[in-house]
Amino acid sequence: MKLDLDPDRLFPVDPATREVARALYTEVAALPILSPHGHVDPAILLGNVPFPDPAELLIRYDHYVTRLMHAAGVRLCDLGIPDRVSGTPVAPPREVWRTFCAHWHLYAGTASGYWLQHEFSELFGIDQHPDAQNADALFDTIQAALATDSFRPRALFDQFGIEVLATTDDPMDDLAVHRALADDPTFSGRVLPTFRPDAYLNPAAAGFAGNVDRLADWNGTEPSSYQGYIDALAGRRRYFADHGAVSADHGVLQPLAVDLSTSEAASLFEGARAGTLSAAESRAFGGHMLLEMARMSVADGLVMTVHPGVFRNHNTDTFTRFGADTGHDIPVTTTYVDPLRPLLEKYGNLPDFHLVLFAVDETAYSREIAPLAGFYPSVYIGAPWWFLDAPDAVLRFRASVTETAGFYRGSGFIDDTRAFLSIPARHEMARRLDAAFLARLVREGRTDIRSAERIIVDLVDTIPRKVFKL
């Protein structure tokens, strides 16, 4: 079976509307990629060593890919993921690849299938659908390409046209890799750290007390000092900003802001360190710290992004055996209006405070996030994230938020990926879908072509630069 990329993929079926979409896409197809939120390991760019093999590169760390095979009955250890409990040997890379190719049909119609098809065709020149018969030949084709200098991480970074790539980093990371990349005269890209403090703010997080101790040790204060804890977090944020960070990211189950007095917060902090808080007290302290992070963003200028609504590690056995980010994070209903009101009451009207709200519950976009962004100068609509960064969901997103908030209250596209090779495929998809949506508005007489030409460039370039202070 031929694997052909339709040059008009994702454009409307109607010929006249498709022609408009094609022209709009041409305006942005070659613009640089701005990736202000993602999870690529910056060490791959510093070391610039060849990727080891197709299975390690395209399957092992991509939970979009592994989860569907797991659902079909494939063991995770047969996909190269170590079992930390049983010690069952992992399958060798070629066997992992064969398993994937035999299950390629599972990805038809999925976002991950679209991205992989783009990668196979555009990067490796593969013109066949993977299957059990051609698995070894495809493995060898990709392996041969990975052995060339043009497929080293830095060469691909340039080939992809990436101008800015943000990573996600522990607050106590020394950021030596980022510093080395910034000081390297042979590397011209911007690789920015992102402050991700979840495990330092949530008393229910594993290792919370130890993380508090690390902060105190760095700051030279007593671990029992609430004010020292607050000062240390502010200090680490400054350290990140000094190393190029433009944002602080917060992954919470629910976006809750709680306004506590200093004495109330200090009392809960003491219980959090001791591990004696009730579930309600733990939520209150976490909510207070989300409000504190907003206060700090007002002070230091870091963009505040909130990624809520995910039940992490839903299957205990899988988490115990294989660890986090192995495909069993599940979306839950998300609400913003009431829980976030204390934060917006304090800071929502400050135009220099940038708050980007995401959701995996797509009903939240039209019901809550777009109306909030349509009033508060600080609030921006986060692009479709995770399960929603897929063609139909992106178009639903555009339809659900544009009539309320327009195009200019959004964040720009966010790829949010660990899969380095999928970055251009994801951004290309978003640009094509924006062109398709705008083309429909033009054909329906709801906007004119000149406005659409400006909007599509702004969606790709101007808006993310503004929202993320690039």
Contents of the next structure:
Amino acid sequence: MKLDLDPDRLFPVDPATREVARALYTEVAALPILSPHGHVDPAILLGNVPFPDPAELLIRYDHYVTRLMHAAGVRLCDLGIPDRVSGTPVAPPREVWRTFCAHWHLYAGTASGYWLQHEFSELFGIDQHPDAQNADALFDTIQAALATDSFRPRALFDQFGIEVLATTDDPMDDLAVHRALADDPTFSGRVLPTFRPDAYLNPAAAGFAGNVDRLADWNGTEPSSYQGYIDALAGRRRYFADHGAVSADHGVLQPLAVDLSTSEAASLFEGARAGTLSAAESRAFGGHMLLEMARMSVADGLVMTVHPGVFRNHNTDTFTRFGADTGHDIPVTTTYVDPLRPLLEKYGNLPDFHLVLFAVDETAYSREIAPLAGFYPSVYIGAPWWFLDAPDAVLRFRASVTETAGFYRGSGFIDDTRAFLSIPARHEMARRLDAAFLARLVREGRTDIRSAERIIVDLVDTIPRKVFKL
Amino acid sequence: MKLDLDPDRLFPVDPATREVARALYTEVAALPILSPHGHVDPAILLGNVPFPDPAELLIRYDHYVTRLMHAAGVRLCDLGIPDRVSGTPVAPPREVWRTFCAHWHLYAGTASGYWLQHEFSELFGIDQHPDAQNADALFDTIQAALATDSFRPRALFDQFGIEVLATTDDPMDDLAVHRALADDPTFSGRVLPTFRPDAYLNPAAAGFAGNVDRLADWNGTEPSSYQGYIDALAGRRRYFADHGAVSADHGVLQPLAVDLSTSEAASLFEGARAGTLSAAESRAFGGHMLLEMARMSVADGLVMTVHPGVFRNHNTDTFTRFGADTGHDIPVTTTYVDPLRPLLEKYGNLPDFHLVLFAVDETAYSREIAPLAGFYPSVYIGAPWWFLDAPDAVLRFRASVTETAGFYRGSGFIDDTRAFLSIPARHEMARRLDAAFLARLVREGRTDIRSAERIIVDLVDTIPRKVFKL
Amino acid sequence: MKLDLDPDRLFPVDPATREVARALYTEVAALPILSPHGHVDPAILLGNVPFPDPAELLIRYDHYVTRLMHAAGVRLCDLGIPDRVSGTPVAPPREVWRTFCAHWHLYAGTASGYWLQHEFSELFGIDQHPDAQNADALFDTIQAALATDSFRPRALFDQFGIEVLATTDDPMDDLAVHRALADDPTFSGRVLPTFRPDAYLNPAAAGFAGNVDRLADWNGTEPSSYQGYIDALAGRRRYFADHGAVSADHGVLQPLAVDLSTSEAASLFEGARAGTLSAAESRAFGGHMLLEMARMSVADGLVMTVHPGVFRNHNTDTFTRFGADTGHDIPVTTTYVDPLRPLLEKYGNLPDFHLVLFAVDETAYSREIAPLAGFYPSVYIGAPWWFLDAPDAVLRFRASVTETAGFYRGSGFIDDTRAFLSIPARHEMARRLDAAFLARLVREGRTDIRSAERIIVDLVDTIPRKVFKL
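Return the form predicted together with another copy of the chain of this protein as a structure block, the form predicted alone having already been given.
Below: every chain and molecule of the assembly, starting with the one above.
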């Protein structure tokens, strides 16, 4: 079955509106990609070795892709993910690829399906939908392309027009890869680390006590010292900032800031290290540390991004066998207005403090996040995230937040991906949808074309530079 | 005022998109109706006696219809529903019909209005909107039609193209009607019972203790025996399966699974029979029994459908006077991810276990149900239910779930109706909306027409057969 | 940059649908404005003095406008709002105006931007978008217009076609302004007071004890007398009704009705006066008083409107410095079905009792409010309020409620504004959106053009007259 990309894809279907969208998109189609938050491994750019094979590159690490096949009854080991418990051998890459192609119809209408068809067509020149019959041929086509110099990571980085790419890193990472990239005269891209301290702040996280020890060790203080712990975190943040980091990212189940006294916090810290906190105490300590992170952001200027509302590792069996980030993360109801108030009371009105609030519970957009960002100078509306980073959801997002907060309180598009090859597809999608949304407003007499032309450039370029202090 | 059905009804307004929708709809317009969950009384098919009159057929039992007139100030007894308390005589059918016709404008834009105008036009050839003036004439027209052989239930069953019709039944029902229908060589339709045990599982349900006694009596065990109770339920499920049932249905206020030990459960069972449980204990026992039902579904293969989130009988006065299912049921906030986790931990990854999650809180679609169904092989997304079974709500549903879960994790359309005559209107509506949704995706370059042609047939035919094991 | 209003603004983009919308809008464009709930100061109509300047008229008191500039880092004192703490001098009007014009791009796509561009163009003949360069010229243009007789409040009242304008008033207001307006033979408009007793019912409100004293004083009873308090409230309601009031309005954090015995209530009343209630007791007393207000509405016929779900004064710093209604109010999750049940159990089925439920949590529309209004004769669906009173939100609202409740269970449009000049823009927006929504339904074959013509007149005229007993 023929696969070809519609040049007017994602534009509104009404012809006159489509024409406006096309014109608006033209204004931004060639602008550089700014990716201030994501999960690409920077080592691929340092090493610049060819990607191994289509399955490893496009399937195995992309939990958007693996989860739908798991739902269809495919075992994760048959998608290349090792089963740590049973030790069942993983399928070889060509088998993984065949399985994927046989299930390609499952992705119709999904965000992943949209990005993948973009990648197949634009990057590999594939003009057929994958299926059981053509799986081997497609594997060979992609494999052959990957062996060429133009498919090496750095060549793609250039071809994609990436200006800034932020990674997500452990607070104790030495950032040697980032430093080596920055020092490499043959590589001109900006690859920035991001401070992601969840496992150092949340007493319920696996490895919390060991992480605290590592912080203390680096800081030369006693692991039992709460002040040492705080100082070490501040120190590691400075280390990240010195290596180019512009933001610190926080993944929490619920957005929650708790204002504890130092002695209360120190007492909970002791329990956290000992693993003796109740669930409520653990939440309180985590909430306190979120507030501490805000305080440090005010001091060191790192943008604070919060990604809440996901029940991680919902299924114990698959988590135990296949690990995190393999598809079993499910959103939950999320609220911001009450639980984040202590943070906003303290720092909400400081314009140099930037707090970007993401959501997977889209009800929060019109009810909470847009109103907060429409008042507090510090608050920015995070781009649609994860399950919501898809065409219809993005348009719902724009319609939900714009009437309250306008176009200038958003974060700009965030791809948040570990799928390097999908980066241009994602940014192109976002730009096309911005054009589509603005075109409708122009045609409905709500804004005029000159304003829309300014806005779309600001959305793609000016705003993310400002919000992320690039 | 002239009533005529637009042949392009429910298709997108953009001409080119409409043309695609029309073509897609043509692919499925004539496919047989599969109705794996609903509330039609099977006795009407066994008896095959003419329907009595328009009011009895179209008004009196349809709480979608009666509630809007109640809101407009009409007394339910004036719609033919007996008042058990006051004993006020019910209005005669022709009066009920006149009242309805005088209030016809209230239904503009509603799902019921849409179905009724379909029925008036397609079944009865009525070409005027009902009003106070033409009420008697319309009554006579419908009455005359009902007296003809082609309006007998079995003739309509054939004319509607129904292949499978599931009913909803009490666990102690002897299913004699179903057996008689299955044994009738002159009737070729499949009419399947559905096991609906709410009043046998929820200690707060009216008649719980008596129901437990009936189970024990049938099972030949002591009413006080928890094991006997469990065995009896399993036995009645087998009885249903032996009579063709493919699913067990669960109406609960909140989806909740609780994993109790047998001794804890037995102890709560004793309190449930005695009526001494606290509200929390009652919820815990109900949650435990939902988990038990899942266990039994794994064993006997009955599809588990869950219809949560409705505050039944919200108004005590009308409930006392007019009984259940007369319009006073109101949705509430519903969550699935946390409360159903014990069930999904135990059985979520079993592909032969089918769990269909319905919702009346539409915020759960994108946030919880689609992500759950996009990972767990057992979970299917229930079609828009009750208040959400209407054109705009259905399109919102599709837009909310498809980007996360694609087209292959849904239940297929479920009419869930007690209004026999509305069945073709409802299925036609669903098929037109699937065509409308897919046509937009085609025109937006998100899927191609060949894929859409396959998908729409799968939505209408392949998927419900697979999900409900038909 | 040129500013001109599209004559087809807000109509659907599809040409054939747009034509239907245009025709429907024509039916209602010239109908009088009914404004049964809002915040205009009646003294401006009594005094009929010219409005002072563009900043005072359009910026300083409009917290929809000031909040977005605050979010952009502008100090509220630079928008003309006095800082009570620091005493920083406020910017003079021309400076405020310059600041606003320089930030005009922030309002693109917002409801405020839409209304303001309407006002600039239609009222002041301005044909350029505001910016830093033309700020002074625009200021002068508006200032000059305001000095003319045709821009005096009464002339605008006539020009706007306002038939009824309700204000919002303190229960102890003597309503002298309303009486003087009613007695003025040179003024023919109806300006009605509205009873808004929040600060007399909620023990947590600032000034509660003093308000109780004032009630007792007026009533000639002891402040400690619960019965005197109740009688005084009933008396003040009668006083309002005698001065033309048609409704009592209730702003509450959560909709909550609590059925206490008189002795329980009297005991809490004592604690409320003394300021000794716990948060839970305070909520209970407030909930009890909401139920009392419903009881009084049944007795005196005042329509009961409830505006819940807003966390007022979320930011202590700006509240302390700049006071209420300056932008720091943020919506929260709101539910109605459980917490309002005691009220609906008692009075829900009384058709002469009118209860209008508003929402800023739009998830409640399809889930709770439409189903409640689709059954209870007393319940009406409040028009989209505050953050939701904007084009896309209004269309989402219509799509959310209509399929369940039809067109006849809504309140009619409510402008709820303190921005007098925005009243025609807001009502025009509502009428255009009603036309847009109905046009789509006509073109989708869901209703016909004759029905739509009737419905839009009912929406704009018949329904608000009936719901608000005008």
